[in-house]
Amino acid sequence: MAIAIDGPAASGKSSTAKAVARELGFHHVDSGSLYRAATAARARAGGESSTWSEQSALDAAQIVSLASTEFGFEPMLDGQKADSEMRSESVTGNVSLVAKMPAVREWVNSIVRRAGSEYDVVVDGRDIGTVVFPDAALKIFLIADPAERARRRLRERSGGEPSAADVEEETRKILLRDEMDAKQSGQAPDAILIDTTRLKQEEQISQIAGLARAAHRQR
């Protein structure tokens, strides 16, 4: 069974899949950890992104793979964990670069596509209810209001409150990424919709959680 979790950056998609996946006891896939890896690999290759080609990335994302854990699965490089290395400003710049490659976006698709035909699968990303599992059993696309996103965002990095002007600053970047991401993503049309702005993150895994029990009801 796969569960698709799609919406925009910072919208909670990766929190709330992973905390889903425990709750119901599936594995937990982050497709947007897959691109980060892609974009790592091919920063640790050389040369300013501008000069990347498609087939230069897909090349460098070779020495990328997935490790299994109890509840999911964590992108490698090189066989070692380098979380701190994906989550880099330099990534996260460059990231969307990388996942507009339709070679890139192919390969992950293939990553993602495997993990799901051997287990119960809360997948995470963009294009997961479209493209990566058009037949998933429940589809749900999360969106935020961008301030609360950007807010969201900032407190993940610092584990602080946010000055205003940070807020500002951030929700700009995230206003950028989503009008980049917009034209590469969309919503399923059977996607259920589900504004997380003033929901708290329990809020949100004991709705989804609650749709995915009456989804396998009904299979």
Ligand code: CDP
Second form
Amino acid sequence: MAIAIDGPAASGKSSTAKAVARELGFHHVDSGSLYRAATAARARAGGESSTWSEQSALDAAQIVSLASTEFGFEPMLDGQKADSEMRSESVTGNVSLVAKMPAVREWVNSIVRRAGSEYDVVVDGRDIGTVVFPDAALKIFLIADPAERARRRLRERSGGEPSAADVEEETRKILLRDEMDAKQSGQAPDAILIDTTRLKQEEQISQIAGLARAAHRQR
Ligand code: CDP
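The form predicted together with the named molecule is what I want next, because the block you gave corresponds to the form predicted alone; please supply it.
Full assembly next; the chain just shown is listed first.
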């Protein structure tokens, strides 16, 4: 069984998907982390991002391997954990460019579909309910006000309360990434839209876990 959680940048998909997977005993698959891993791998190979070819990105992605975690897997680069590199500003700035490449999308989709054929999964991303698992048992589309998304992302990074100027700058970056990702993102017609702007994280987790349990019972 697959549960798809899609939505724009920093809408809380990954943290929610991880918590829902833990509650249900499913595997969590973060498709964005695979696009980030491919981007970090391509950056390691060097050169201006404007010159990166599709084939060079696919070749570079060969250093990506998957390590098992308690509730799924995480991508490694050259056999090493590389979380901060994959979440760095430069990777975040270039990931949309790499994610536009059809060969990279095929590479990610085949990894994600393989996980879905082996386990019950909660998968988060941009096109999971539309392209990767169009028959998912439950599709959620998470949205939140852009400034609130920026605040959450900044708090996650620094732990403290961000300044108004930082929120404004981060909101600009988030909206730019939404725009760059627009082509590869989509809300499935049968997805349930949840606006998390005024929800606590525990509320959105229990709401989605409840919907997932109901979908599971129906199967
Ligand atoms: O930072 P955030 O949680 O919003 O993004 P992410 O899930 O880490 O995804 C990083 C990037 O990967 C996105 O900005 C998209 O360019 C790309 N992506 C995609 O194209 N399709 C997906 N299913 C997931 C991510």
